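The chain below stands alone and is given as structure tokens, in the form predicted on its own.
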Amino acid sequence: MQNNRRNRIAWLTGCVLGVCLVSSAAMAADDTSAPAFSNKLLLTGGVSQVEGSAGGGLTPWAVIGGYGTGDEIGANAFVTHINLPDYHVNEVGAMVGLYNRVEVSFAQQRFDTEQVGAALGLGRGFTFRQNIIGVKVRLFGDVVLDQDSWMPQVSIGAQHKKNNQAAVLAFVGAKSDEGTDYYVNATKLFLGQSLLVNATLRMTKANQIGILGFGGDRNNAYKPEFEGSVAYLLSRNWAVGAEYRQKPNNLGIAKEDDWYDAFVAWAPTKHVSLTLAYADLGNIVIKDKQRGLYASVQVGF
């Protein structure tokens, strides 16, 4: 157990050191006379959300991923680690933003149960793997250009999720090992106040965002859940903020709590960003007070 903790701390340390090295190289490259990839402002494309879409760490925003504008294509790839007292999550993914109108994303999550897996008879380190394909479409508004209006940028999206542990999910009461979330969100940037506000309404049947399947003995219907983010831009490179994500409670044997986080994001260039957060994920299966560090590195253009 102690060795496992050391390995996870080493992973996080390597993550931070790696992004510092990559960002240093990227800043040097930005000092050359090469043409810019995009005209978007830093951090206005969001970071990579836990399910792969552009947004905050916990919830998607209405922005389209990457720094592509109306006649450009942008793309990002990311690595995320969530370190909790009794579990950990590793995630990789990528997204492509097409002409500031359509975003397509893919993410793979690996949820490691550590000692809890042994206590449940699944085996120490039993892992749930989930693949997520996302699509987001901007309907109207522009988060940067609409500064003379109260109109936010508004998008709709879907995230289809497939879990690899169908038999275990059925045993705990989940009705399916795959499902699709649908959402609509609005994001408004107040440049004069250096403030970004986002609100998302998600229709979902996912248990722990799909890691424990979809639907259950308590509920098997889509329910609307609210998600919100607030970010304050300290400078063109730094942002701090907080998020809230409402969760359903479909399984009788696995109480589910709402999620919260407080984050800091650093984007030294348009090619690299690092997000660190303290996340409170509440109860997960038989373990309460799952709070810990969320770290994500994103590279792209």
The other form holds:
Amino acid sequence: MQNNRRNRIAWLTGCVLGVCLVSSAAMAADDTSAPAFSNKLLLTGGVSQVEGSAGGGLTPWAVIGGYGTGDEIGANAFVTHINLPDYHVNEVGAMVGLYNRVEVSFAQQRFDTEQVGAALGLGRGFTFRQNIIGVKVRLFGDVVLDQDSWMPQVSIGAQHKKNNQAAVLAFVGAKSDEGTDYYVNATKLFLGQSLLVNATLRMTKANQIGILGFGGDRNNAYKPEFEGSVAYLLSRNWAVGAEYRQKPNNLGIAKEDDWYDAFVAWAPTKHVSLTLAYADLGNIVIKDKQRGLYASVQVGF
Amino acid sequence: MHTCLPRTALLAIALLFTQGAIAQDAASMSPESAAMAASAPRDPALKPVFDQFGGKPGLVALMNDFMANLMADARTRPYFAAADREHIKAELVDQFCVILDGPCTYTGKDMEKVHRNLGINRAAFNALVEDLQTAMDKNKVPFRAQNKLLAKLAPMHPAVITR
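Same protein, the form predicted in complex with the partner chain this time rather than the form predicted on its own?
In what comes next, the whole complex appears, and the chain from above leads the way.
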């Protein structure tokens, strides 16, 4: 009960933060004389990935979210929906990018088990909620300007996750209802080829990114997992790409698959972007072949 | 298989770190690299891109629109309002022409010297890039050709961004 209330407060906080960002973004859009925001180049800040950090859809990139440059602050809010054959996910979140150096993000995922919940005796529409607080720090490199060297932009980050269904998670064999992922990533824009490439190495114990808790009966140690993205820029406003995310396999009760997606991102202005993806999330608990549409809207400055 | 991939990735990332350190060392010897950036390098591979820009007449038309955008943009106007804009346009035509392997020579001043006292920050620099992109769009330069030119201009940023 207590936990539920805390989650609701977190959800509300996310929504309020989101609305604030939308309105301030709208203000920033009107005020052309304010040079303090929005001076990064279009789409070079990425979009909001599934855990709320700036990146592609599945993986964080080394970019700092928002359109702020070295003397500026940027911010984004997003709403994401993933529609799978047997489940759906609703998500909201927000991030602030400080001086193109530090990114702080918050996201809440609601994973709805639909009929699977009933089949497992949890009740139809049983929902896991997970709150994620993320921090990312850019170490060196400039994703756009370093065009005469191989040096990518490199960042390190952490995502602390807390799931609200401790009892169910313990029942399926997870060792904890909270955990922290640590990652290092390198992102390089090959401007002459209009190609962006990202590689992320993540240390994690999360089962299904934390929706099924952390650690398990098969393994309870941190494991390094590789994540990669490739994006091709079609124009200043359009990008298409594909992603891969390797995942651990800690739980004896259910196999966990690596994730893939193919996406198209559209940013008509710096204040809004829309990402559509076809995602293959493989097996999730008793249901195989969870493939479906991933849609995300981001607003910010 | 499952553990093999991360190890490769780890190696790759370790490699990137060392490269980063080397590149930063190189950056600390910056007067030389800035001087090199001053003389825009000719790239024969970009000759087809020169044609996509419409040759020298295309560059002249582009620079007219570019300068108009810079003067209409509150973020960039202060840097050009008091300058000899016709001269800057002519120098930019020559510079872009040389980079794209056109039949021109750049006789303009050293980029680092020209920008030293202007106090240009990253925000103003990015604003200029946006104004150039808008001008290239208006002149129907294909997006990939635009990026090929921008990729050659980007390394000059240490000479231009001084704060």
